[in-house]
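The data below hold one chain only, encoded as structure tokens and taken in the form predicted on its own.
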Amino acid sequence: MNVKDKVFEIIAEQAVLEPSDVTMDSTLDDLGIDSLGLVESIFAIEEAFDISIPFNANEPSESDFDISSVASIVAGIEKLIAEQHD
């Protein structure tokens, strides 16, 4: 499974849609998820990669990830897992 796809299911499934439902240019709040589903979806995508999200639930606005766009998060992810293989 490519990240995107895992992406889309993780975030489908804190949304509690289909992963059909998910888009590139969808946002956390078009899809309905709050602060806490934000968290439990970094989480997942942590654990499903296995890799550290440099993102500061306290202070989203400062971390250095960006979360504006289901592109962004697959982008920075792609990002991570690039740079974990270094």
The other form holds:
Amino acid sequence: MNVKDKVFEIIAEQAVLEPSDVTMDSTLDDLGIDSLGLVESIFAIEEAFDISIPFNANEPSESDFDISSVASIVAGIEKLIAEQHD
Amino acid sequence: MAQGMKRVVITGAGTINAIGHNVAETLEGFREGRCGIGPLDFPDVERLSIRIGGQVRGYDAEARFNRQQLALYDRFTQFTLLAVREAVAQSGLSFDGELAARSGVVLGNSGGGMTTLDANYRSVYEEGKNRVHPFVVPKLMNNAAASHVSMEFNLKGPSFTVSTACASSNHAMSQAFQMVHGGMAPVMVTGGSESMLCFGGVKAWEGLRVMSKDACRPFSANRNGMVQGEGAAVFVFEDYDHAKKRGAEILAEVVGFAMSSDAADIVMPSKNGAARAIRGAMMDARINPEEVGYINAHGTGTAANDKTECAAVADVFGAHADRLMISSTKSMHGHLIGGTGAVELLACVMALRDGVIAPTIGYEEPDPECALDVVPNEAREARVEVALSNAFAFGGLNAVLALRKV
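The form predicted in complex with its partner chain is what I need now, so please give it after the form predicted on its own.
Everything in the complex follows now, all chains and molecules, and the chain you saw is the first one.
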């Protein structure tokens, strides 16, 4: 399973939706994922890809991980995998 | 009764414990003298020397809660919510407007989310993982159950958790009583819960060498220790006038309570501290010792507690100590620590309402140091007007509640 499909699966599970309901343009708000749902998603992503995501719930916009859309999340994960799995 | 003070009645009850998943099953268990204690079933139990307990069996968490709820609810919170759902349903109350704004929830609990803590310590220490689920803290905090109850039932008044080891529930219910009695809240949801039956939880208790390897036999000369249980029990305490006005069914009246501190030893109980709490509860409730027909004992089945408790009762009641009945239902459901007083209050309600006294099961040999009518092994029919419920905690913190038949 590629990164995108796995992220869709994780986010869909968190939002209690089907992966087919998630698109690259979706935002977490659109999907109804609140702040607790976000930290749970980040945990699931870290577990799934064995990466460490720099994210502080106190200042999400300051974190070096862009959560503004599903596309930015997927891109961020791909970058972290490349950096952390060398 | 002091002017302006409200009478406090119980209009709902709920429970889940080793002998029943609701009040009806639990009272049936009390009547049958059914033992809910058996072999423990959880990971690494083979590394324990104590392998029995009053576990809640046949419980399917996924049938009662959805996935998101389960991610946030430790077992002690799940048990609490199930008990509250039953109690509130029986009361017929729904909380909105002024009633919601003034009503709250006070619960007893000692170990918090012990199974959550245990599983996550195992994962980081034993399995060497470096990451834990983000909800570990909101799951394990002692007030998690009270908070989720407030959210599910829209209780917006005073809510908190009381932690006084084995007396937590009785202290919590005393607080709830006081709030309704004093007019601060028209309704309080109160009781307690505990779920420490996991490897780390039982291992810690093993260390004290007060646990029995085979059975909980309170007051019996051959008793050899306590047995842990788990679960919850919750009651709806309501202002009598409020309950009467809406035609609610009243299960019993809470007439008083007292708390005392031994100020002596961190684990050994004191006859004097226990006696002061029992006497204080009767004074607070303005009842004569002769009116007390039944006492639900703390009755842990340890050598120290049972003889100290019996001596305290003999001291307080004098000749009447030989006429009243005193039993320990821990012999059936085990010791629920922070939740135990709440489950045991059900036996007091049953005595007052149904005229059935729950037995002390596992009673095999009389002990001259516990020479009271402990209702051995079989439930008994008797008319009781007033019942007391004792709780004497580690740390010497005691709380006794007094209930009257309505």
